[in-house]
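For reference, the chain that follows is the form predicted on its own, supplied as structure tokens.
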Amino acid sequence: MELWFTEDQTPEMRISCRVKEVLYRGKSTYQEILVLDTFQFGRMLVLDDIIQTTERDEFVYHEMIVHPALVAHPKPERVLVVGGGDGGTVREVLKHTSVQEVVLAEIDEKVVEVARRFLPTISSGLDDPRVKVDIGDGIKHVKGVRGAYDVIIVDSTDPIGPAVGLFSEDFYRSVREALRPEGLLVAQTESPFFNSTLVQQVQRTVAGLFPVTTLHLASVPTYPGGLWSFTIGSKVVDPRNPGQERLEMAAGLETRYYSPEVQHQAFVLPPFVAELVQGGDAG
């Protein structure tokens, strides 16, 4: 007998995988958490139903959530993850040497546990000496805290539940106040086919509150449509111009996905998706 998931993607499109092992179910205060060796995409983490994160193409997520706005700082040196109990966000911004503490906010303590226990490739950095896990409520965290960070990144689940706050116009405020004064936020807002209105509705809020606003791309299979869309907002730098010893440093990074070049790359849009940024019909 053959086992598939599917998630439902949308109401009219779902996503299948045949499964070669269920290597755990559970249940923690706020969501179900599976753990599926699929035949396709490795090692998978789902959610509530929602594939969240795989062995075979999170690095592309992961990679692109961090290294744009990590190398267009001049000095990241403090940096916050809200959410990404995984440890994959964590384990590429433990990838620049001028980082000297990463602190983890993450609401989910059972989904950092069974990262650890059963996603150990994407977890790797959870128990690095600079690495500080905070179990606890994100959007809380950001509050307490006043120009404490050098970058703030978002690596929310989709916008239901417990994440819903972290797609408000508040949270956002707190972050920018949470920042350092050449401090940048990134944030993962979905996909520009089918959560077009949210990307256009982040990318309005972030413009009215960070100078500089940006929005770049990446294609990551197991995510609605394939199609990821991050929205930076930067107080001083613009990540579409980090400078040429940045990207000198960049190339160092051990990547897969990411690369000086991708960098450049990422932020040049489709003129669907540029539409969306400048405030055109989201569809």
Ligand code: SAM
The other form holds:
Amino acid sequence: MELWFTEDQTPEMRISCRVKEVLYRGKSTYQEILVLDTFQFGRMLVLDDIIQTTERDEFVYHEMIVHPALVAHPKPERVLVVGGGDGGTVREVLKHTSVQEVVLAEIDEKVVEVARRFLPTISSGLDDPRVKVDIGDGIKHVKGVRGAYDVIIVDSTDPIGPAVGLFSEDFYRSVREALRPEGLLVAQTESPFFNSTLVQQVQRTVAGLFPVTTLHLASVPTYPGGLWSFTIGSKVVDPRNPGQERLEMAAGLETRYYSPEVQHQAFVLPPFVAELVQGGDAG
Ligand code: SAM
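Having displayed the form predicted on its own, please output the structure of the form predicted in complex with S-adenosylmethionine.
Expanding to the full complex; the earlier chain stays at the top.
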């Protein structure tokens, strides 16, 4: 008998993956956690029936949430990851040799535990001595600090449950306060096809708080529509133009999707996305 996992990506569209084996199924205080071994994507982490990450395509998302922002910063030393309990974002941050400390503020201890156990290639950075895992609400963590981080990365679940506040103006304001003078915020901001209103709202909110606001795109096969967006809010530097020295450093990063060329290309927006960013029709 064949076993399939199906995610309702929208009420009218589904993605199904054939499953070799169910490796873990459990419930935490916050969500239902599932780890599947799939034929197409290898091991897959699913939270509340929504695919979070898979062994085969995780590199796209994790490289693209991290490197455009960290390459743009002249010398990132202290980095905060909000959410991101699977560890993939932390692993990419650690590729930057200037980084002295990465704090992972993840609300769900169980996600970290499950990722360590079943997703070793993704969670591999969590035991690095530069990493501090802080279990608790990322919103509270950010509100409790001032001028502490060079880059804050919001690697959240969709805006449901405890992640709703991670997309709010109040939260982005506290992120601005928690950043050092040359700091940057980068957040995953969902699909420009299916979450166009959210993309537009976040762009507008971040632009009201940060002098430089950008959107970049990457192709993640298991996310709805395949095309995913990331919003950067920056106090000073422009990630579209990090300068020659930083791009030379970026050329030395060991990556499979990101490259210095991609740093430029990812910010070139198809007209329907550019229109969203400029405040046009969100469809
Ligand atoms: N790459 C993924 C995606 O876009 O689907 C996100 C992966 S990561 C597993 C998301 C994490 O955010 C989850 O483990 C969840 O527990 C965490 N999270 C949600 N709300 C949070 C909050 N308020 N503070 C800290 N972590 C939160």
